[in-house]
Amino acid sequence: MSTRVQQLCSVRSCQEVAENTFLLRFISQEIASSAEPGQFVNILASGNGAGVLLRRPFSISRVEKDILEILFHAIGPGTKLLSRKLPGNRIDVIGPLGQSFHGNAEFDTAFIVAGGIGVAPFPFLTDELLKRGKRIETFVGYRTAGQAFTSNLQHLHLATDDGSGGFHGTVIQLLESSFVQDHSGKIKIFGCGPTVMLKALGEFARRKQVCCELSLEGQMACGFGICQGCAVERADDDGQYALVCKDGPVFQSTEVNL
């Protein structure tokens, strides 16, 4: 089990890598050494006398030695502060948090399915799956091609809502048109993105009778189950809820009602 730590971490770099999408790299040997694909960090955004009260959760996008990467849109005060970080600036980080993907299960081919910034955890997962000798097919969907981030992904299939790149349509429509169940042995699906996309992906996996893990979004101010702000209904318990930050963010698609 990963050991959670809180640290002031030094920023290595922060770059805009797609339209209003930033890749921030920071140093933490302790977090990097225990992080697993699918886990996240909670960051307190502050700087130049400005700050926000609550931490922001970010999927761990990739790990290289003692450097971690996060991928995010700069849309609110916290993420806009982060997007302006310079090398050597310090950020207050708690992590690693949450449950990871199960990339060591018995399957031959991973179908990675991402919508928008939901692509964030998948470079890390891709690295781990390649180490395990898994075949990977990656399906990513964006509103427009200018938003696409595709680095460190394998066998990429792109969908855009406006048809400006790749398949013209949603990522689920692209997956439906591309899926051949028996061509690569046993398949497992890994998904992350907007809730409406994840719901459709879970239904797709049920129809195809394929194991599917989903990484959910939630209002995770604390990151480890104290604030109770990220509840999601369990599928197997009447009226019972799980916490995205503690019990997830990764769930079997059959475990939750979206």
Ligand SMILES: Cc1cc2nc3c(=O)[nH]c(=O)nc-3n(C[C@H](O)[C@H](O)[C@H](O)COP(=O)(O)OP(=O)(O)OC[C@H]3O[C@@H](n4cnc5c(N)ncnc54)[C@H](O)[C@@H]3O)c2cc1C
Second form
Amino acid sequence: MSTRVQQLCSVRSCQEVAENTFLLRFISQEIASSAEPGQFVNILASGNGAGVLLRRPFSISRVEKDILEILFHAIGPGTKLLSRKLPGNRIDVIGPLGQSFHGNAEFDTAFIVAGGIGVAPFPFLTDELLKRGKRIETFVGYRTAGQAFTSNLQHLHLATDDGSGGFHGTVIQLLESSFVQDHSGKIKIFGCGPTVMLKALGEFARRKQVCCELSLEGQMACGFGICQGCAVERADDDGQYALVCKDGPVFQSTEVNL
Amino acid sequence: MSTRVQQLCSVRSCQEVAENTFLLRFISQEIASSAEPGQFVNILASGNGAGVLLRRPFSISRVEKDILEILFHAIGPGTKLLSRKLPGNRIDVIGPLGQSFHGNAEFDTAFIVAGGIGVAPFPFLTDELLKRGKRIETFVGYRTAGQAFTSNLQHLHLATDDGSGGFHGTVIQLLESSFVQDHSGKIKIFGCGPTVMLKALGEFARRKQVCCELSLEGQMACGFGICQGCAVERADDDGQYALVCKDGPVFQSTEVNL
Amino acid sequence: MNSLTSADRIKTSFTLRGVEFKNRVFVASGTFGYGDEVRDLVDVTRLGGIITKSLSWKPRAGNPPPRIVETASGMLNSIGLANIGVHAFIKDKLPYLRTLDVCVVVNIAASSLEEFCDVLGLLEEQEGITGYEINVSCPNVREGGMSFGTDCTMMSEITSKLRKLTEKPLIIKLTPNVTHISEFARAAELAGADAISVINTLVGMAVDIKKRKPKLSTVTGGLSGPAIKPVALAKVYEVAKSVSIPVFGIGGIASVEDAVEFFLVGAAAVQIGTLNFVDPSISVKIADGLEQYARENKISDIGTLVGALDADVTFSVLQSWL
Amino acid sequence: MNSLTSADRIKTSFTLRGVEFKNRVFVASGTFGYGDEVRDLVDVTRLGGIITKSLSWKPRAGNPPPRIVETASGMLNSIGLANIGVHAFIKDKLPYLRTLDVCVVVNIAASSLEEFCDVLGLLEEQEGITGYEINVSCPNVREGGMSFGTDCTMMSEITSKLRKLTEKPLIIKLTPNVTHISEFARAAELAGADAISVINTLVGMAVDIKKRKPKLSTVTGGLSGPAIKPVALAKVYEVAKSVSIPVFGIGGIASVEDAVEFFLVGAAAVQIGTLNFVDPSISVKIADGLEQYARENKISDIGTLVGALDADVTFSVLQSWL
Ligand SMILES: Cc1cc2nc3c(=O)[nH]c(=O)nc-3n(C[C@H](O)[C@H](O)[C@H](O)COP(=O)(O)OP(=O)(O)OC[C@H]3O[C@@H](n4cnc5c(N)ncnc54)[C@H](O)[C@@H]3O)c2cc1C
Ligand SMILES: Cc1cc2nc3c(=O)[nH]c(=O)nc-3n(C[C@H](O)[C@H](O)[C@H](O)COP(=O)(O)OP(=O)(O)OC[C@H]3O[C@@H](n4cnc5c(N)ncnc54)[C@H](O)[C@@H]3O)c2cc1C
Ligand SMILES: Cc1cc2nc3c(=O)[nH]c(=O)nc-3n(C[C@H](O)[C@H](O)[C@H](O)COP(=O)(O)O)c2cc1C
Ligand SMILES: Cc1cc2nc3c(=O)[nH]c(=O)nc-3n(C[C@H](O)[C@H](O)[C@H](O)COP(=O)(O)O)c2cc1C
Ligand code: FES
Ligand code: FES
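Moving on from the form predicted on its own, please list the structure of the form predicted together with the named molecule.
Next comes the full complex, and the chain you just saw is listed first.
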């Protein structure tokens, strides 16, 4: 496990990079040096606990030297507070947390599949996979083209629900239509997005008999393994639960029941 | 009664004008045109109710055309949120509220006596009294000189608890020492500040047989007369209460038991 | 469900003991005075009804200050049921209220069974009163100050006595500070109540650590506001499941979404309390917003939301394993 | 009072049944795991003690997700007392805890009287346990799932049975969801408890209006956090006035000032719960901050704050006139 820390980190920048989508960059030597793709940070959006009580978890979207990036939708009070951070503001961050993607295993081509803001962890994973000399095909689905933010992704295949950009349909439909069966032995899928999408993706991977890792979300109170809030049902072990924050957020698609 | 309104008002400026003392200026044609000195506004510090639930009351410190000024200490969550407002931010304001000072009555000289941030309503009152051709002597007491913000006050007499500026002692001691008995018939005192100070001031006025109006504070939930929270004991009527927000905040010193 | 256009009328009204209320949004007792104080800021005729400050036989001056403390997402009050008394209400407030096209529910609080009956009896002789809400969260002076609201027998007795005195809607407002609120609700239903209001404030406290004194003159007070919304929802859910008369849901309601939560758990109508202090027109905004919500969600009658929660109640045992 | 310099030692410790606790700040059950999960982030040896997650005889998987909802200044949980069971605790957690210089209070939850006795009995045979906290907010399966914590007789019976099994500090943790919590506290004292913990979570609920479903799988859950602090203070005040054994104050504590409020109303020690999730080192910060506070206020023993509230209790009747 990488060494997690709790730190007051200085915000470097915070910008709206797509429709209601913000890229926040902050500085942490410690977190940056030990973070791995798929891990997340847990951020206190309001310094004094006023407004939102609990921390908010975000995938680490990219790491550049001592700067970490998170990419998020401003959907509720916590993310709205975060979206208003200014350079120099300090945010209380715990990280890196959770289990990372396994980019090392036996495969040549990575199929990255993201739904909406589920794209967040993949710029970081892409950097890592490129270092390891993997081929990458990236499938990203959005409701509408205005939400797309796809910088630092490789070989992009875009789908939109409303057809305003790329393939008209879901990202899973796009994946189905472009998946070449004979690659399958050397392919690994990495998925992140809404639970319905991940369910479909897990099912797809099972059908195609491809190894597949999914990054899940869950209702978290602590993010570091003490509250037992973020339970997800294990597939193997009837009625047993794994913790998204500690055993995940990255799971083998066969490990959990979504 | 002046017509009170509830409005989203645009902030014009917000500056720290003395130690932890902020001057916030906002625009409201309606409130500005009907406000009288001594009245207050009730402001929602956080737009979405996050952080602080109830409104915060502030004396109207000055009115210039359609601009209202409030002067406040950033002491808790509400005032801290307000102190961070930027030009163009919108704040939800109800006002003008409460009863004003009576600057019209039979007197030549006004003795304005303020403790700390209790100075807030007096620039407005000063403007009004000058219009009516009154002489004004202003006594202001602070803990320390760095807190002093005394612009738009007339014939200033300063006291500080720590002697760092002006008279070394309380503003009431300063008043005692400079009060000329033979003025008394034509003098009226206007006081605002901490309750202990107002108590002493009321007592002083009684001894000198001078008419005295005090602007009180009280724990307010609504500020407009429905919650019954801001009760202050009436002096005349045993066990009866007046409402600071509706019957006050300005009272004759003889009207209430502090 | 048929698709609604913006021109279609949403049914917002509901009926209680033959009385039709315009809509399901009310202002809660003690948080809107007698309905006249903020007439310049709010158009109360757009509400389902006004519930007055609790009235007693004689005026009550209320508790000494401080009476108010803000807490995290809530507030404590110990107003002490300060009110002008039923006579002044009839003389000074009712005539104005009668000129308005709005339902007026008079809330009554008393310190004896007789006082409850006297106040309601006198009000029965007046024109312009739609119904009564009975605040049982007050001490019975005969029984050493024991609250009526925490004694099921006393509460039933008040209900049945008052039932005999009026044919108008009679609403019993319960305190949440009991182990099983549904016992009280069932007893009130049995004793003839037409509806149950849930909840009054939770007992709470705050301390001024500098002075080492309670922040309220009365040591403890009543907690209200968004902080208590989860507790209120659980109590409304419990009560709505256990009685067949309508329930008024109260507690921390601040938005249309909050109101919908209360409808879904079983409230037939909602009352807005503390939030009136923050925004005096919040109740009208919620009433209007509900229509908008219904339109957007293709609901032709707000009443179809009532109790429409899809809940698996088999978890009742697990649930206690918090 | 003599003036203290920064060099003077403040007395922070206190004693319960002969056991000395370093200071009066604990982490509450269920909010700090078994004391080992966040050893990298917090130095638990600076606390008065760790209170473990509730342990039962067999491991419990807990309730289905979702188990957590954030509410205004609070949160609801329905973890379902997910725990590793007493055997795994003894095997996997206790050895590590024994290496630390910190008091370990094991919290026990069970679904029958026998299970309570079995768990405590087994723990009695182990080294390194300072005392027990008994969570009675769980259902008695024999009695149709009725909570032990809302039945005074059952609660007393558990207490006296467990008292016979141990000479270590025995703390009974009460639920606030009852009409008169002091009755339960007095009964526990009579049955041999060494201390009372107040409060566990309030029953609450939240609704997802889009799905029209409860936000928790178990419909209702337990409300905790700053939202409940006023309720907790009132309950601690009520309990502390009615028993002569120490009280652990719990509920929404987020700062040194909050802890002082609890001491003043009568808590001999405090437990930090929900705020551990927000800031895992909050309890240590509060323990340190209390020393600082004592120094600044020239208090040589934190214990002198306990019950030092200057409250006029003659308002007990007025008080109910909320
Ligand atoms: C491990 C992990 C990594 C995440 N990474 C990212 C990321 O990189 N970028 C990003 O934008 N978001 C991410 N999320 C989700 C993010 O944490 C939530 O969007 C955020 O907490 C919402 O906070 P809020 O206060 O703005 O909204 P809230 O008011 O808390 O929620 C607003 C709405 O979103 C729903 N919601 C809140 N949290 C979640 C959740 N965890 N899953 C599904 N629905 C939720 C609520 O039910 C509500 O309807 C991640 C979550 C987890 C658990
Ligand atoms: C009619 C009226 C006019 C006022 N005018 C001004 C003004 O012009 N300038 C100004 O700076 N302040 C004024 N105040 C006081 C101001 O309203 C409070 O300072 C403010 O509400 C504090 O909010 P907060 O959230 O920052 O602090 P809170 O957390 O609410 O309070 C911080 C500390 O201040 C104390 N406090 C809060 N409100 C009051 C109060 N009303 N009286 C005494 N102590 C209080 C609290 O007990 C606490 O210790 C006025 C109050 C009233 C009733
Ligand atoms: C200042 C104040 C005064 C109140 N007075 C009364 C009252 O006189 N009678 C009554 O039945 N309830 C009274 N209540 C309780 C409210 O009607 C309501 O039940 C409670 O506040 C919960 O709703 P809320 O969270 O929306 O405020 C009062 C509440 C507050 C805050
Ligand atoms: C997620 C969570 C799990 C909890 N688990 C337990 C438990 O296992 N046993 C117990 O006695 N109390 C449990 N509690 C209750 C807390 O110990 C505490 O009494 C309550 O949360 C109030 O304190 P707080 O407001 O500081 O959180 C739990 C609370 C939370 C939030
Ligand atoms: S979020 Fe607390 S254990 Fe996972
Ligand atoms: S503050 Fe509500 S009546 Fe005065």
